[in-house]
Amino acid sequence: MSKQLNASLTVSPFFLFFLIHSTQTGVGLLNFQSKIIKGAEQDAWVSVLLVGISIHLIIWLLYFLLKKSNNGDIMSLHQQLFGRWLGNVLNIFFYGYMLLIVSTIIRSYLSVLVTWVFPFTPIWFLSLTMIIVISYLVVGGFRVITGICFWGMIIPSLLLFTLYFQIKYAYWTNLLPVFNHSLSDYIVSAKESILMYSGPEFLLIYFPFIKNNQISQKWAHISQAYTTILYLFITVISFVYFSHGQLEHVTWPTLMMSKIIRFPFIERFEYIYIFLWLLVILPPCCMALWGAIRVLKESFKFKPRMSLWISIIIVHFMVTNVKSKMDVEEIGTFITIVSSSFLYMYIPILFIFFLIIQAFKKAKSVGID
């Protein structure tokens, strides 16, 4: 059974709805449409739906493992299954995964800022500014990050009402014909959809900070269902607004859709999107950086301040060394492979390995060799 922390450090299970959804929505929401259409084309919405449903199974596996973990996190689970030495080696890999997520999100967002708003501002300066903001929030602890997740979902959700403008120019025939692609085409689109659903794996870090975490699973599934519906809705709107050929050549479809919005007092509404999107990317960045610090603290007994400095130096180095647009695309491809492997390979392997160990212990206890 996993341990439960002091109530003053935990949050209500209800906040899992915001924690999971906010860590799933990031800068990828601005350009995922042009990636998923490469496979199943107008049928890519099917892949988006099926991947979203499959994440429910991943969440179930995560809860199964975390409930069996000694301390309710992946650090103790690794040590429990593989011993202290090998377990800490795996914890280092998970630490690197957390930093890779932070670096990828920051660099992708900076690519948008440099292209649309600050073309002459050095990347190192923008990176340092964002890292300072993220670090300030992380120092506040998990409850502060939960608050950021809450507002990072509520405020940007107001932008959903602006999709009314795109619906007025929709060509619903763009969705036809339906189901006319091969299985391999749907798989290609599904691979591109996985990254935008990554986020539930943060449960492996903050599970002990959820009050009554043993009975909190329903909120995780409700949040995942909401995320799936949201992505499905935005996918369909994008497909009926853009033609297939247009989506292949548009770098940030969501931003391009916002360019048609005009108000008497706002000429460039896409700037509202870009700057409000900072609230969207802060939750996954803060959660990943906080998780990385916690890995060092729990596995190697590093002090939080030292862990923070080590982590932000590595992140800043990674961000500033991604120079060109091609490099940004390559690191995006790499994180897609890593995230897909972690969710759909590593988590099931941990589950199977745990069952094997449990069966071995049970057989040994009854005297069966």
The other form holds:
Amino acid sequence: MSKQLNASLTVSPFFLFFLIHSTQTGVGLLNFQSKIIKGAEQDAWVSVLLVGISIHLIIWLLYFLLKKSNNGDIMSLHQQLFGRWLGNVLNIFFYGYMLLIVSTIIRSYLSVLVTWVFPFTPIWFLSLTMIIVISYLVVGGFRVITGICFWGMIIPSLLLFTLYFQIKYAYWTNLLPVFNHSLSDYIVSAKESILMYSGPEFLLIYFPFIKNNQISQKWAHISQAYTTILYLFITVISFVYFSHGQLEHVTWPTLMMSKIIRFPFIERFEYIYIFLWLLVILPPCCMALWGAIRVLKESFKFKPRMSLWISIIIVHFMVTNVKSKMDVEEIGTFITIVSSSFLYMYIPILFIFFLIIQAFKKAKSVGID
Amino acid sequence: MKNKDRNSDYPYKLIEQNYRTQNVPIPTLQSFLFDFYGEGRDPSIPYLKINQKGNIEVEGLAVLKKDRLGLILDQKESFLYKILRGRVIRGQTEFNIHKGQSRDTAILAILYGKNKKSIRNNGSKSKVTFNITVNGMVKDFPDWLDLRKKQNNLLLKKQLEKQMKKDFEKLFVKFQKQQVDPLGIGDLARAYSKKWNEKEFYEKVYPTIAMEINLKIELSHAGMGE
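Alternate state requested, the form predicted together with the partner chain (shown: the form predicted on its own):
What follows is the whole complex; the chain from before opens it.
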């Protein structure tokens, strides 16, 4: 059982903090406020908090599964549980999920770019540019991606200081009255906030790349806790800055918030926001594309270079085929369903299935004795 | 300078100037949209007019009811509104003073202040309370009022507080009569009640809601002038 790769390929467990946090923050952070407000209105921050806490449980499940798998990743786990053939079919699904993540993130970010900055530039050109950047990083390997995750957290964190401007205009009574919604309202909001928490599932692929990965779990939990606090903070700020009705009308509340910022030397601060956001979306894109290649390599022994070409062609095709803004919304809804059912249904099912098989094996070995 | 000689920046600068020192409340797009889409509040925007000389001037404030013009406030009313709204408390206005036989007008400039609103929800007996403290100075006061004397200062303060209180109440009644809510009283009621319905509130509660003002004026630079 070699769950950890050659030391020259691994990163220290401390970097899990950046790896998990950076892959969670993405394009969903730009517009989640107007989605979560639909259910529990001013109480939706409770849903954000609860989903954040529930992800801790998912991380625990992931670690449980990874520690028990042969190679420390989902590819070997699938083969171990379902046999070689069925396992590989599931691996292909996982590969598709990875590509779906990349395409959705790129397309959502491009729709921001097209609306705010480059209205006359064709999508295929922007998509190609993004894909070249991402592929370049992915070719560098896992350690380069870790580096991008690191900077993709540190640099955009500077934007947090600019929230001071929004607090100046805050109406704190917007958060009142507290807790006047029913459970079903909270669930509606919770469903919408799952997508922005998705990201720990990449652990299923890069787990063998973490040094001392058996004892690295605490960093994953610390990272998740930080993400929860950050999201809660942004949610509260947006709720006090916008009125309820206004949030329903704004497409990208986080970007709209940045419009109030005005310096004598930068009239339009939102451009800085949009371009710094590239650093926020690069980590999940790189990680998912790298993950996709890794899935093909581990399950079918494909050459990385060839699977990179195949993957980016599929991604480019998917990105350019999503044409209107309605389609972007639709693909967003689709990936919300896919990733929430992956995290909250597939992982627990896998866990239960694993326990059953283990129980069977135990019974068998007892029988032989 | 005639209007045609000015560039398109002029109205923008005019409004900003009036926001900083005069009687226009916060004029950002964000604050407008906040009020426009928000429940329990009506938006207001600066009301510009071309005067006889052909110049653009800020006439007052237009209060919208949904997306229609509901009410136009004059300079003094928008001054009062700016204070009632809170946050940015600034502006200046004229007021009357009298002592014995002599009467005259002076100018009050508000520099900064505080405004805390609270509400008691009780059906038709609801009440809003404004606790306002403002710091300001009096300019261009008449010669017969020597502000270096303490008792004159006190007299001025009392008269001011009385007048402003009355004006505030008048303005509030005007809002109620016109069925506009630029102060966000509805939003305040929503925040402090478990269940709140916008339509019901404005039909039943808003016209009858009582208002209480605790006003404190502190004249800091009284007596100075050119």
